[in-house]
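Here we start with a single chain on its own, the form predicted on its own, put down as structure tokens.
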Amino acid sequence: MKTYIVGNWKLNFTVGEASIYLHKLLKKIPNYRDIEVVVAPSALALQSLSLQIDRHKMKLAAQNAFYRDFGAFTGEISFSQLRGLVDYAIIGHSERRYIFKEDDKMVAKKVAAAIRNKITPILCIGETESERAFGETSDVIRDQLMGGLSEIGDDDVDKVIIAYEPVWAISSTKAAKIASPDEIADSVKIIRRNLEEIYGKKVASEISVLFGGSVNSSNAGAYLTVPGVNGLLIGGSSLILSEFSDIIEVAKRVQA
């Protein structure tokens, strides 16, 4: 199984400012078959980057569509028009969900669009700290989990990645917290087991699972042996070139 190393921009960087750093960092980092690099810049820069890319060497991500493919609504952009230059898309992020207030319908209809159109969604779920605190961490997963698979048959659930990203580990939040392994573990056993009531063993044990929320070169090592896990989500140290190039030797390392 591939180990999926996703870095999210958000929203930083020019385009001038992606496409040096994508230079950058397509010199540094070699060609791991077993590897999968993605990164997702803003929409703006999608296009120029997409010709500048080396597909063998890293692929990219949406940060987020629209779920109709074409049609009346100012100002977005439809998976439809991001087919040929994205191989992602991440869906259901947290600041999705609570600053732009999508809720799963929204999501499901996101994460349907995007298989429609031949892009991988990265379906990103994970509780509050106040959830988390009132012992509602199992239900929030199960909810957000179900709920984005929803819109999609049972054919197609194996070709969603699931990104657990805990919204009290994000650094971009206030007063982050680490999240340990254990912790991790536990609630990829929540999500696994979820999948496997609903779309048997084989689905449960074959999807990929990443890991997203305060990703450094120090704790990949850690969170990347969590049993489970298959890859990670990074935000912040993404826009390091020596962090986001240390943690794919990480995962190198790791799969070793």
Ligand code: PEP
The other form holds:
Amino acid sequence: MKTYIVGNWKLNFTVGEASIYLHKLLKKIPNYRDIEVVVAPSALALQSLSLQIDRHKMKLAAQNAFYRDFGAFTGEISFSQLRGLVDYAIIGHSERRYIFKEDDKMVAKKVAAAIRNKITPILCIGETESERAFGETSDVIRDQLMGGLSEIGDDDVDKVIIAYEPVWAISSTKAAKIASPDEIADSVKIIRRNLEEIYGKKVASEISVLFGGSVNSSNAGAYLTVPGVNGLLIGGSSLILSEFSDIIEVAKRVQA
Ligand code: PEP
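Moving on from the form predicted on its own, kindly provide the form predicted in complex with phosphoenolpyruvate (PEP) as a structure.
Shown next: the complete complex, the earlier chain at its head.
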């Protein structure tokens, strides 16, 4: 199984800065066939970066898109417009859920739109600090997971990547905490158990589950060895070239 190392650049880097970063990253990293390196720049940079990228070494992801393919939706970008530019799309990131009020219904439509347009959805799920404190973690995981997958057919479920990102562990969250490998292992078990209940053992074992939350080159090795974790979704550390490339090297070492 491939290991995914996905960098979410969020609202950072101009188009020029993104291009320079990508140029340096492409020079720095070898072509590791079993490691899928993905970066998610701002939508504005996708067109030019898609011409610059070496797809053997890495792929592009969108950070978001709208679920309708075309029409009167001022300001939106559709998955059909992204088709051919990106291989992946991050969907349901906690910043989309909590700042832009996206609910599971909206997330589900976006997952379906991505699949319809041959883009692999990276469906983000995870509980907030207070949900965890109230013992609601497994309910939130189940609701967001099943909610997010609810608009696609059973045959398409194995085309989705799940990113478990506890909101309290994301570095931009106020007073973010570091998730322990045991906490992540428990949540990943819940994810796979739910998948197994609804879609069967094969799908549950074949789906890739990533972890995201304050990952850096020092803790990446510990997170990548959590049972059931197939990769990392990285925010802050993906903006620092040396950190991001070191994490890729860590992933290679863990795989060896
Ligand atoms: C994220 O926002 O998806 C994320 C994982 O961010 P960070 O790595 O900065 O915690």
